[in-house]
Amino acid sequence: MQKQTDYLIIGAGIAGLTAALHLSKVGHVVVLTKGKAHNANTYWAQGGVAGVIGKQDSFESHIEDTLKVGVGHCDEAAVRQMVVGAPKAFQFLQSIGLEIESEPFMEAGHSQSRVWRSSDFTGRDVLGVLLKAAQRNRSIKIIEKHEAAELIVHADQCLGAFTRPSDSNTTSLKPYFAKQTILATGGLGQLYHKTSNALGAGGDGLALAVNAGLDLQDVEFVQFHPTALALPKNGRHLLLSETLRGMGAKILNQHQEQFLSHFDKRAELAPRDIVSRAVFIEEMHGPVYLDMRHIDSNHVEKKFPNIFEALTAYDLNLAKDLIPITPVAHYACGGVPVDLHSATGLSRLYALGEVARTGVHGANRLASNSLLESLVFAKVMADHLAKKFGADQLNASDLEMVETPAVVLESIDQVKAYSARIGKIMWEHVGILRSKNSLEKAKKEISKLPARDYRIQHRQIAAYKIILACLARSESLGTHFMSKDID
């Protein structure tokens, strides 16, 4: 017998879920998450979601730092919709459970104080409130430890996905058939060597959408998070979150002295591009430390008690102790192009969240809109869908026609061989600052790579892409800094 679902959602994490909600109220759910569905990068979210809620900012004041930080390279009218739909993703996030602090935070790149959390690790919080409202919806049905291998396209048209469970050693692909399929597949952070994102973050619906014959746009603007913990864990550095610079937090050099005011006047309050070099460049000749002792102790514990907590297994101490940083690869601002509804250019596939282009972010994301692009895009798309939904039936020939893939599967040991090699090509050569004699050299290594095993292939056609957006812009811009010093 077929599986079949209204709406087949390929990831689980803010964009994933908050589209399953909405749509659950119209239609049938399936999501796919290859990992446990807690393993999602918004788990890891720390600072909060921007958003005009308040009498003393304006939605054009979040829009002009919007389009600025993103240096004249977002789609202004993309930029409008996420931040006007601010309050109503507020209301979704407290009609769910979630409870908000009464007073924002300032972050880096922002003119007002407009990031709202509910604690220092609000993205654990928002995915747990979205978790347990799906978990509790009979129209949803959340597959856990599955995975996509292959989009399912017949006609100029997506039908679906190929799936297999992701922890077992079967080649055997199954078809899962859907009306409309949604990516929600996340970050690419993992395709570096050193990064804030969950091991399963490797530009997975990118190679989906590639493979499926849609192109890529603005991939080449990855963002560096300048201030993580410089001693890695489990595949992944954990992230200090933008908001202790926002409380005051100094960036101090190996002799105890803040240098980012030479690289620009707003210091630790510049935008995350700049401030990613700057520590970057200051790493090369000692180690680089965030700072907060002038900040009294008890209101440091108090506002981050996750972040103190955390930093505890390392022996740290966030109020009393300089904290080793280092920048990591963080956020991809490109991705599959959509329009405003999330549509890509298949028919009846969407996209939505950090994999998607919605151009929003442009060449560098502004602090703190990532959670709400996904809260405000996910309920857009769902209402456009909502519309269609009596017309949007499968053909059930064209499902007769479709033949299942074969696929290799190497060992485990060796997926995690190349996932490493890919992880030191790019963040050697195709990283904070690029060339064009790096990027050549990246280019070549990856394209050797004789990867027949889809998860790497997946990896292998993201990088790709991304060196060769790198190549395309020979001009500096937002997150890629092109530098003839690494030549």
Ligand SMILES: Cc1cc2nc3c(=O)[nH]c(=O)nc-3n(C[C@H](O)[C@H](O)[C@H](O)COP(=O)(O)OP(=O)(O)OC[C@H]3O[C@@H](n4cnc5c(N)ncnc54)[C@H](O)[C@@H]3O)c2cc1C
The other form holds:
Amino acid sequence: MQKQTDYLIIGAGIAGLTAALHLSKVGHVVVLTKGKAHNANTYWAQGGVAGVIGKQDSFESHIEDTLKVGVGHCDEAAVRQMVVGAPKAFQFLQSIGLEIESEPFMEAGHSQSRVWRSSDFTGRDVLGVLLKAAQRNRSIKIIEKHEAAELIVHADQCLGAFTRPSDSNTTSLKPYFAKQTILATGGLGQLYHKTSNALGAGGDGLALAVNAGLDLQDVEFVQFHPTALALPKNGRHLLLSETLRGMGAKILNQHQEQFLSHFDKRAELAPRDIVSRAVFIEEMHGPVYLDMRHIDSNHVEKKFPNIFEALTAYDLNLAKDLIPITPVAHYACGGVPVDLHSATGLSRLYALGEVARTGVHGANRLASNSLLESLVFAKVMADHLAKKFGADQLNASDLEMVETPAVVLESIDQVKAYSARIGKIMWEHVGILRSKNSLEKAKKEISKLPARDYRIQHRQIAAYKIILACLARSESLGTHFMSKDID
Ligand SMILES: Cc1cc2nc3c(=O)[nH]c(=O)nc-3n(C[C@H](O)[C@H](O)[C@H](O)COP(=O)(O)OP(=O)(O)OC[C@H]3O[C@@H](n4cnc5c(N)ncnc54)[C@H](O)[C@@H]3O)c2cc1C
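Next up, the form predicted together with this ligand. The previous block was the form predicted on its own.
Full complex below, order starting with the chain above.
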């Protein structure tokens, strides 16, 4: 029997699960997740959710800050939709059980304290309440460890996805048909050798969209975060939140000297891209450290209990030790272009969250805007789709015409080896500093990888599209920094 649902959501992070909860009020929802449900970037978000709540702040100020950080490359209508949607988004989170702290935090680029946390691991708390609500909801079925390998495209519309269990050796795909399909596959940090991103964030959604005939937009704008722990574990680097620098953390070079003021007068509080470049350049000479030893240790532990605790696994004390840091690939500002309802250029296909290019982030993302973007755009999309419900039936004869492809699988070690190869090429040639020569080199190396397995192909396609986008933008803008120094 054919598998079919009203809404097929690919991805169970904040974007996918928020959409699922809203859409479950009108129809049946199936949510696929490539790994276990907590394996998502949402789980790792530390800073919080930006939003204007209360009278001391204003929507106009949040809009202005977002546009400024996006260096004139944002879509103002999308920014406005996100900012104005914040109060309802917070009400939604509270309605499903999230407890939000009473005072907001300040983060770089914001002119007001407007980043709201539930703890210093807000993402984990948010994902926790979303998952609980979705698991309780009879109209939502979450299928873990089940991945989309290809979108079903027939007669210029998306009819669902071809899927397979992620852990199996099966080379046969199964079609999952849906009236509306929503890509919510998250980011692309795992295309880089060093990243803060979850293991599943390898740009799958970008490749699925490209294979379905769509273009990508703004994918050259990959945001790098300056302060991740330099010691990788389980394929990612632990993030050391920006709010630590907001609280006075210093960044020191190998001689234990502050050096950021040589790069920007705002020093430790300069925007992420500037601090990332500075740390990247300094680390060519020796290790770089984050230092909180001058701050009251009780205060540090009280404000950042989870980061404090996470560091103990590395035998490090956040308040007493120099913490070795490195910049990492962190966030995709661009992606699959969508309109204000999150509709892509392909009928019946929507995109939400980090995989989507809504125009909110422009050439650089204002800290803590991404969780808000997912919450607001998911609600707007669900309201839009609810109005179509009933009038969007699938045509049975279309489904009969669909032919299921077979796939070629390599061993998991091969997939890992190729992913590591792509990660190195992207880090070295398409990373924090780029040049025409380095990008041409990366293009050549990526295109000659013999990718037969779709899991490698997905990474290859996403990486290739990023390189092409970088090459098309010869001048530096936002996170995209072209440098002659690396030629
Ligand atoms: C360390 C860290 C800290 C951050 N801190 C903040 C913060 O403080 N504030 C803020 O606003 N933002 C923050 N961000 C960014 C923010 O967390 C992400 O942009 C956001 O969570 C993305 O949500 P998402 O739902 O789009 O993707 P994710 O949460 O990454 O979920 C993606 C889902 O897609 C699934 N998936 C992927 N490919 C497939 C496939 N082929 N088939 C099936 N399923 C698939 C994955 O399994 C996963 O379930 C942070 C990010 C990181 C990594």
